[in-house]
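There is one chain below, alone, in structure tokens, taken in the form predicted alone.
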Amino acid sequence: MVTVELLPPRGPSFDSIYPQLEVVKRHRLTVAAVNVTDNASARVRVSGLAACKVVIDEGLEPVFQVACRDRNRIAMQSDLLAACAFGVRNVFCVTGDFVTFGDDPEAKPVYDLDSIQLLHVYNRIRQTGRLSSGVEVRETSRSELVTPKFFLGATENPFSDPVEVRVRRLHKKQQAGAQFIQTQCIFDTDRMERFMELVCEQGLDKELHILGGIMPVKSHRPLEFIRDNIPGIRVPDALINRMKNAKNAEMEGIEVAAETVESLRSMSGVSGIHLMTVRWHAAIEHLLIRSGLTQTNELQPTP
């Protein structure tokens, strides 16, 4: 299973998004989704619901990112029956970045809910149709019960300590209704191998679908602002140090995803990737190529 993550515009226009739709068209065979960030890392951008729009208007699945930090339940739960009146049949949920990660540190914060809380929420909906309220999902006391159905996700981070209190949370998660897990992203194969044994100890690789988050980048920078910026990830300086002495950085940073990917292959209990280029549309077409994972082999893409 592949999954791709579309980062919404910061503009007022879908015009950017498209160069990259255009790519997992290609690949549809293999790109089973892609999944719209709701403001990511606390920025403002353009609502994920309506790129959401977007992507199904193109022909393709998306999946609809929902972040606590921006809404309270009554707006979470407005969005969730718009998405499904569009046609939207994969739901993820994040708590999201504390804002002062983004660029407005002086924005409030909802958190009225949590990522396993709104899972409780949300299933609740999709199982009973039935709000959090307990009013329920009809349009008239007359109509009849409406139960959306829908693919529900969440994300988890195999790299903060203590691993275990990760699996912990992860079968919190699946209790809640989650059925689909994308991890942050993995530069560090061995730690994710001894959550991938804990997670299937637990058996929770029966009961989830777990995609690796595979970030290629493009020189060492973005790795060293992920070290020394982003808590909970851990990238190995031996990693720092291969991208830096790399004479192609951009085709290096492809080969380490890669070589992650064929890591993914052989730890049990991992059902697919999640591909997050931040708006490198060729890394993906490279990727997946170099990978193997792809029909359309014939393809020789430039970055």
Contents of the next structure:
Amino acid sequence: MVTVELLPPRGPSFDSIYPQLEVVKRHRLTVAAVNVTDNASARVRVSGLAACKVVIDEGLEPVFQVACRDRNRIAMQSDLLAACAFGVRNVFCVTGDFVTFGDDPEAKPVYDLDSIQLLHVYNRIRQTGRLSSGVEVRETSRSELVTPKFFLGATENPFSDPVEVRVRRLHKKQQAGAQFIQTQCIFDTDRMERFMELVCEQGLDKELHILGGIMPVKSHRPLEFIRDNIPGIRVPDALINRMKNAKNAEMEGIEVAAETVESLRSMSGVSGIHLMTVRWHAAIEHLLIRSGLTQTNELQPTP
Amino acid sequence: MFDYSKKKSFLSRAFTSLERLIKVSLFDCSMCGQCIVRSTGLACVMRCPKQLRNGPCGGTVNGMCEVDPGMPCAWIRAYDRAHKLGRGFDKKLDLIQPPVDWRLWGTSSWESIAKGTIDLDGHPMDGKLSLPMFPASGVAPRGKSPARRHLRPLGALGALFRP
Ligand code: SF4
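Having gone through the form predicted alone, I am curious about the other one (the form predicted together with its partner chain); can you provide its structure?
Next comes the full complex, and the chain you just saw is listed first.
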């Protein structure tokens, strides 16, 4: 299974997301869903819920991401109900990067619930039709109880230390109701392998659909940026050197991503990949074709 | 965070200052008013800038906090200590902690336990959002440690600090 990440625009218009949606549409048999981020890196962007609606209107399947950083339990539940009303069927809970990493370091971080409590609250809504307050989900007091149906997901970072603690936390997420997991970008496949071994040892691979995060890069610069600025992601020096020495850095970037996909295929317990291409939409197509994931053969990669 | 009760009885103030004195010096307590220190290896995890109650975020690097790399990650400290304190403590890390009742912030947990509004695990007694504890995952390396011995002299108060 393949999902792709969509970064909602910064400006008051959706024009900039259509090119990526077009690429996804061409590969709709391969790409199962579009994951819409929620003010990623603590930077203001168009609301994820609104972007989900656009994705639905384009005939695609969105994943609605909810970060605990910006909303309290009241707002998070109201957004869930709104998402369900729009027809969103996949919800994804993240803790959210701390405000000091974004453009508004002076903002008040909310974190009313943490991601595991949020999963639990959402899970209870779909299982029992009760909000966190215990109030039942009904349109009016006379109408019948509604138990909205959606698929629940969460993130995990296999690269932060120690790996045993990551697996224990993953177990908590599964217990709280998560059904699918997206990992942080994978550059260090050895570590990913170790993580998946522990996951399989716990039998968590049977309960969870785990998607490995893949980020194709155009040069070594984003890798250095990630290594220096994004906490908890491992970027091996060998990879940076390889990108530095590459003749055609873009093709090398796709090649590296394709090799990562290949190694994920050989790990047991991994069900698919999650593509984070930021604004490099052509990379989605290149990589799908290069890895033999696409199911339509009439397509040629756009240059 | 918000202290709703404007007027506090002498007893309530006494509870709060006593608890603050003891727990701040012992656990670097943040007085969340619903103490879960028995489930977090006797380390206060509310020192975490994100105030996570269910384990470390994905940003911890080498045991340090992503928000302030000069500060140890509250959660990694909790896992280390629980491991040192033994299996009972370690197992409790797999307890899913219910959402925080922010009204209790800054109040005394001991007073709330005495009043019966929260239990010894720091969970509300109304059971509105009660969460199950699931079997320990058994991933972490385990071993016996003598550290628990130091807790014994605490006597009756020790009940508050045992897993
Ligand atoms: S690194 Fe640790 S202390 Fe810092 S925000 Fe994450 S969980 Fe909290």
